[in-house]
Amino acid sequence: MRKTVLNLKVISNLQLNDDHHLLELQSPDQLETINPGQFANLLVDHSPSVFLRRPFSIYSVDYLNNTISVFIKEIGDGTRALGKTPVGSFINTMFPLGNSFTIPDEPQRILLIGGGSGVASLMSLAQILSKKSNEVSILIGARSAVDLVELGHFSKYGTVYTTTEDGTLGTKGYVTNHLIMGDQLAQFDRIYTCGPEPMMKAVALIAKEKAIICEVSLENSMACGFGVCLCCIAETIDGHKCVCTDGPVFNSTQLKWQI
């Protein structure tokens, strides 16, 4: 797939909640086609201690207006910057990177499941699926209910369901303690999941013991896009692999992880 860098135009800046910001960008020249789990570099201008591009996943894409989505969370001076942008200017991208998820050849049960920033790349999937007839469901996790945004979206494809650390909203602690995470799960025939490595660790831990597909997308610093820089190398049962090119989705069965 063809990686395209242009100058696209902030033509909306959603701010969802203290530093959680949605902005929509327009590409000059019609979308190829963006599938769900890639992602986008972008460039920070005019920041004196930031120079290298900023990896975020592709929220969701409008062909008819040649839009698309990124779901900004403000934790460096990358990302405040970012967050900031004024409608009207632009911000140099390069896109779309990586790999995607698996879309399955025939409807199934399906469970996505998302962890703070990690629902951002969960969007995009969420509309594909239920395009095509599956029974999705989607389990959110965050801190606390000011941090989970987009539910009302996200609820346009699927079932949602909740958790909250501090029990403000939905089940009280991680998306490992919700109940569809017991004997409910063996309905599911896959999950996708994207957050803190710890949260997909476990999930693809329990994945495992119920012999459920299962796919993860990393969120390893990837600074150049393209598998040059070696920042963000990810240890699989097939060696190093980078996960701007060979992933950012993976099966967890083909990830070394410890768990």
The other form holds:
Amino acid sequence: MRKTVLNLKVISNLQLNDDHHLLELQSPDQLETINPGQFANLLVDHSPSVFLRRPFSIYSVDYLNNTISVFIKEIGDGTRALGKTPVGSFINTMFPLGNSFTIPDEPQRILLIGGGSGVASLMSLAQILSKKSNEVSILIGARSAVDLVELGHFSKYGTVYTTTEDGTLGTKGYVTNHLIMGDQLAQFDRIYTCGPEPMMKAVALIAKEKAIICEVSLENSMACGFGVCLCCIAETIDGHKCVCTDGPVFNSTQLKWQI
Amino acid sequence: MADLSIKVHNLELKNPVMTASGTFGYGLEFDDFMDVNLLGGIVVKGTTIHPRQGNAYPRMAETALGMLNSVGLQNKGAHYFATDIYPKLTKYKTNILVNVSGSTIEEYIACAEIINELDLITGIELNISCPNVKEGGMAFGTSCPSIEAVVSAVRKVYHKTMMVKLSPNVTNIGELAKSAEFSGADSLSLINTLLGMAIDAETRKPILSTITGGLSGPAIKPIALRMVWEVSKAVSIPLVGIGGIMNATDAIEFFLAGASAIQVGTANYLDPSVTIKIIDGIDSYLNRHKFNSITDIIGGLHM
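For the form predicted together with the partner chain instead of the form predicted on its own, what are the coordinates?
Everything in the complex follows now, all chains and molecules, and the chain you saw is the first one.
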């Protein structure tokens, strides 16, 4: 689907826990294909402290009802305002933006690793990978059990493993402490990850050691979302690349991460 | 339908709405969102003779009604522009200006000479006001002798329209504008970004990797209006107003202050088709106030 700006209607706003919302936004037009890993840039109306749009991974797409959903973690004024958008109102949305995760031609064994609200970019990916007969495993890490939301949906598409920093659900610690990241990791053909940068770097390092293909989804701050402001750059082996157009998904070996 | 066409020196614009360098890429990035041909003109990304990587991340900080950037003229150089980008721009039927920058006068000359060979580029915007480069850039635009040196040197090698983009980071912009006019500028565009700074109180660190950056957005509009008004009294060449224009009313204010045309910058990030709405809004304003032409309101401030 080509990039567009539309006023999308909020048809549901599900509060998942204290600070996470899942907004379903309906397009007046027929949606064309949106690929897993792409994002939307939402305008925050009438906020004196918010000037720029806020980017969110497209969590899921419903082509029958022409809706996309976005997973919003309230962090600052912009995300708080968007999280509280009432059903029936409209959000000016620029989408779909960026590239997407690689969908292999032949079914493979793929491990998705999400940290915090980074899981948002993995839901539609899990769905499509599973539909194309890939063997999908999903490892999700969070601070605490209360932050692990939407696990039920993920379990429709693969085996779900969890870690929490406080040990309230799954393995205690970080995703990299999970058993699956040890000897079992060799069974996977690919790792796709999205989450805090230290987590993705740790995952990319392990993937590099085991020579497993690893794609990471970056979340740099940006002003435009379509490759003109040149503010969201990532350092790659080919120089500065825009996270919004050359990414957000990069093969970890392309990034100049000192790992 | 009012007559929106305007001549900015010998640059013929179908309407007075242009896009500001660095906020519109090469135009191509906007093809999904709008018809670029409807614009009076576009000013493409700042170009230097040698490729530049630009500054390290983070390069952007959101501020009250605006943003700071410190991109630092990231571009692949004038040769790459001429061979790889220019052929893609020949499809457009609007004025295309290249924003030319450099660290030394020799670099400005070399870059302008390459752009001079490109038939469909109708002019250059000489950037003597970039606040985000260590050498050159704004350094050229903040004193009369250095403006005279760079503008007159480029004038000798560049034979089409030369617009000179002024820095607001000066004490007397009228005097600097006169220097640019005296040295051969055909028109002046103003203002470039204002030097600013953002600090993260929690980490006690500057937000930008370069510590300081250029402020843009509606926050700077009052300063830009004041400077356009001051410069309009100081020089007789046409002015192109830039600074926080978000809608047609903002644009009209610049015409009243003395600008013959305007450039839309940061607003393109929020709404990539905002320029089309601004063109329509200018037409509505002229009709509502019973003006036949955009020329009727330029410098038309009631005192």
